[in-house]
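What follows is one chain in structure tokens, specifically the form predicted on its own.
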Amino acid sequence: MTNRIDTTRLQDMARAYTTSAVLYTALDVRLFTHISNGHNSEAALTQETGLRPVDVDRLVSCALSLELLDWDGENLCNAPDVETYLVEGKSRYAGAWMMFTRPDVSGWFQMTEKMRQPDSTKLGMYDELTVESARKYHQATASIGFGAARRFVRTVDLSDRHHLLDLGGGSGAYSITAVETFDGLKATVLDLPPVVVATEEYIADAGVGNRVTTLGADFTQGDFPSPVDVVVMASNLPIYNSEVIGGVVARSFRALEPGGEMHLIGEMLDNDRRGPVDAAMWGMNELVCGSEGRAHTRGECEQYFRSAGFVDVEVTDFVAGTLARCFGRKP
């Protein structure tokens, strides 16, 4: 018996935007925070949100159907991941990150026009970056960045390293976490001049200003500070095209001391380009943002390293299905 082909999968894809819209609205009205705080009936939610009862009914029905909410007897409760990450005031709150790409929504529905009339630059949205927009950007991304940095220091032993160069380090999450973890390690965060103003605020808050410094520059050009014995470039891979990434890796190789290492962490496609979806979508996001970036495969990243002269090159999962880590050592 052959499987019957129908339109279900395609219909789900065509209406996937509705799922995002429900999540955004739930965050707008603090639905999950209210429920966590004990306002766990529709009557209580109507009072707390100021919405009409019919709209609370609609929103709750959607959230239940999407498994964002569940029932605890006759009361509503948050799903475990929602309770952990989407309740305001909790230490792992990631609502700002969930909302991070919301301003880009209209651009995703203009992709056809953008492809037919391309208007892109090497840096895309970063061409217009200001100190205030950099602060806002990293307020949204810092919680995720520090989580990834904690995973990095659990995965990679830098106890024998002395100076880390953090390319496009943003909030400084990797540098701050690394020097807090490994005694004797110092770090330099190299990012655009408006960004490092915000970076220095995170460094000051962490109290590591004596071990983490910043350098305001465009890391897609020019030589890097040297000597360093470890280079990290994390979570900005799809922003750039192959020429830029290859150049960054080559200049990192030159800046490293013999025996030094580089880690490129980002959304990488499998070599057959059939996934992960997230990597492909971050590549497409660069059309929306106006850069020349694209999604890179694991094999391409390995080749950037080998072409630069790195040995012992390998790509491993960093966050399965989301992020991969390409490693190389300078002979």
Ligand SMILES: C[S@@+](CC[C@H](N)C(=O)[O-])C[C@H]1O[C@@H](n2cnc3c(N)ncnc32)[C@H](O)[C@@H]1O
Contents of the next structure:
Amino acid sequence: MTNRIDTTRLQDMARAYTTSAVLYTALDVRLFTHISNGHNSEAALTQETGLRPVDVDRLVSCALSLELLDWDGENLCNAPDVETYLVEGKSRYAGAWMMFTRPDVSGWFQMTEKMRQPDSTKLGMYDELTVESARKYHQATASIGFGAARRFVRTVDLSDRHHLLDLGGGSGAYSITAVETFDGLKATVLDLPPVVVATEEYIADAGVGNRVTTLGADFTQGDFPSPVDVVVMASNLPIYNSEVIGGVVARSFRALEPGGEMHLIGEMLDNDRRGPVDAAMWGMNELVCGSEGRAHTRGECEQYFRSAGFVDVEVTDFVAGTLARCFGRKP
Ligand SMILES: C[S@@+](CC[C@H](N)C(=O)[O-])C[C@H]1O[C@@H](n2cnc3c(N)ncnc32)[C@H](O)[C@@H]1O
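Let's compare: the form predicted on its own is above, so bring in the form predicted in complex with this ligand.
Expanding to the full complex; the earlier chain stays at the top.
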């Protein structure tokens, strides 16, 4: 029997933007927060949101069919991930991150024009950062960065390490979490000068100013603080091309003491480039944001490490389907 093909998948893809739009609007009108607070009927939601009943009906139908909402008897309830991450006021609220790329929507729909008339710089969107925009940016990254950092310290034992260098450390999530976990560890967050002003605020809030310092610098050039015995670079891999990433890895190698280790955490493609989709899309995001970045494969990342001189190089899943971690040790 031959496999029947149809247009369903292609039609879904052609209108995939509708899914993003529904999620943004649900967050705008605080749909999930209202439901979590007990306003779990359409009548109550109409009252709380001030929307017309027909629009609540439309939104609820979309949210139910996208499995953002479910029925609990006669009442509406949030799906478990929605209840954990999309209810305002909850400790793991990640709405800021979900909204983070919303301003890029029109850019994604100009992709063809952008490819035909490319206009990019090495740093892309990071060329124009101000202290204010960096604060806003890291409000969003922190809402998921600290969760990722907790996963990192559960996965990697740094109890014998003394000094971590956190390249592009942003909110300081990895450094703050690492020094809170490992008693003997100090950390330096290296990030662009406007960003480290915001980083200092996160460090002060966490009360770890005696163990985490910052350095305002561009990691695409210059030598790194040395000696250190751990380097982490998390969630900025697709921003840069192979030449830049290879250079960062090589300069990290130089900054490390013998026996030191580096972890590169980011969205990486499988070697045949058939996924994950998210990694490919973050690479494309750099067209939209105007940098020279692209999606890198796991094999390419291993090669940057080996070329720099690292041994025991391996890539493992960090968050399956999203983030991978490339490890290497300096002999
Ligand atoms: C997505 S954030 C990740 C922040 C943090 N590592 C985390 O995982 O929560 C990317 C960070 O890389 C920083 N960055 C990008 N390019 C940089 C450069 N050339 N030099 C220093 N920092 C850079 C950005 O300013 C931003 O703070």
